[in-house]
Amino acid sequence: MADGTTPDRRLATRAFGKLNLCLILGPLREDGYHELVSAVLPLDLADTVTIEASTGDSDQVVCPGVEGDNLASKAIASWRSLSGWDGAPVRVTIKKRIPVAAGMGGGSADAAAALRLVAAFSGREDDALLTEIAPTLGADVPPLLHGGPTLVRGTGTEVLQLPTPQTAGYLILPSNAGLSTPVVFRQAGEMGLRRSQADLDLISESLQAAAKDEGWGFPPELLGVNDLGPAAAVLEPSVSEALSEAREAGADQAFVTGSGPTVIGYFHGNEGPMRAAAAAEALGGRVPGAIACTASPRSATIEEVQ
């Protein structure tokens, strides 16, 4: 092949889901987006994304069990357009573990992984162009592109890497319901939940001041604060039920992640992961099932697979 790839090459990586340790909603911009400040923590709950040569005439993204458009397709098309790569069609397969439409960035994580994979497949792994493309795919793609905790500002395009915060365990309580992110943002605005830009600046400064070293303590007054949470609870009754479930399971705090409807139970300290795992086991009869997680490492490596 003229581009240096081989027809039988197959690459794979993991796409980590995320939670928002806080999500602070700011003013509505003229373009319809909101200013925000959020601390994003990728989790060890991950999809598996694979790329290989396609047997068809065009690029394909296959995600069993998930219908509709996939952001990974846009990632591949953007890479081709902006990099000038004209290699043969590729097939991307996504094996889901991250709940869908759950406020956990599953689609964005898959897009970030697909972007890294297609760059590697074309012989340009870790190309600086990845960082330029990521914001065009969605607000959650830039913080998930390289992994690790991040402070996200603006409309999601300003991303600052943070050290890993103190050890904790996380209980994930998904919902069978789905919530539209734009609808949740609109509901939050109608409920008067937007803050001033000055408030966002102060919160951003507070988080940066706290995040000096590995194992830093998240400011307790901000941990679990999600200005979209009340809007999600109004739109979907199961949110309030899941918050109660998490607290009854022993979580030190319970909060909505992203635009919901997924609820997070936070278990503080070195014993937190063990306590979260015990809580998930105790909720074994729950539908959909409870999941225990910890923070993920940096972006997963890209590996050659058979």
Given for the second form:
Amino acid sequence: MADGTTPDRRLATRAFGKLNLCLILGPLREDGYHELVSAVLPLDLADTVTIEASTGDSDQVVCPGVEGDNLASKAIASWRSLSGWDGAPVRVTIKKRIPVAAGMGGGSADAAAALRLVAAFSGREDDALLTEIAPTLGADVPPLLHGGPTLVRGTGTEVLQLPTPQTAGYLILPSNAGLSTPVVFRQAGEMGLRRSQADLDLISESLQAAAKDEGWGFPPELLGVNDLGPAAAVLEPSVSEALSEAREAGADQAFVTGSGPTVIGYFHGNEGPMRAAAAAEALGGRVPGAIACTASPRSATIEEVQ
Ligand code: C5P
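Instead of the form predicted on its own shown above, give the structure for the form predicted together with ligand C5P, please.
And the full complex, kicking off with our chain again.
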């Protein structure tokens, strides 16, 4: 077709959720965002996102179980307006596995996947344009666009690819409650948890110095440091319980990911994935949704599906 699409095509990819191995909060800027430094690790816990021609008059995003506006719609609209693509309406379907409003970047991962899919569907893969659009969708979208671990700086827009850190297992303890990201950031500010830019620069340098090769050791003094964690725990009391559950289940470290309320149990070393899986199974009955994950492969491919 003249617009570069093939009408019966259906494309799919996986949108990996993430955890923050550390999240260091810096000064509040005039635009309401905070400077931060974070090591973001995509996980093998993924939503499935597909794109196909829509039978309706406009682009559609269908995401069973998730109400309200979807960031994937904004991704498609931005792609249309900035690439100039005016192909027939598309339908994007998101099958959720990543907990929602949990600090695991699920909505951002879906938006990043929708962006890559609509670019492929329109036959105009343009990585530079995808990289330009990603930060306009949300702070967690740039680190989830290409897959693999990243060091994130600025307000989340400066993204540096990192080699994969040493093997570990991650126990994920989701909460029934969702937390609003802006509310958690505000709470952290009120609790005096912001650090100076000089502190952030030092931490960023020490992470870069450690992350030289595949299998690098995460600096122990930074592992699991999340300045938003205490704020999430004040706003959502189940966070403290989940931290205790993770430690009692044998985790070497327990910490909040992103703005919470999901809690991560970190299980160090080659036996970590096995220990995390055993802990998830043991907790399964008591903590609904407890699962074990490892780091995801570097990037998800886009595939033709029936
Ligand atoms: O960019 P995103 O929409 O994910 O951010 C949600 C909210 O989180 C922002 O409106 C802001 O209140 C807060 N935030 C922040 N500093 C950042 C990222 C997010 O204060 N670097």
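We call the rigid core the largest set of C-alpha positions that still match within 1.5 Å between the two forms. Numbering follows the first chain given and starts at 1. Just so we're clear, the structure is a prediction, and the values are computed from it rather than from any experiment.
_Val287: CA movement between the two forms [superposed on rigid core, Å]_ = Its C-alpha shift, to one decimal, is 4.3 Å.
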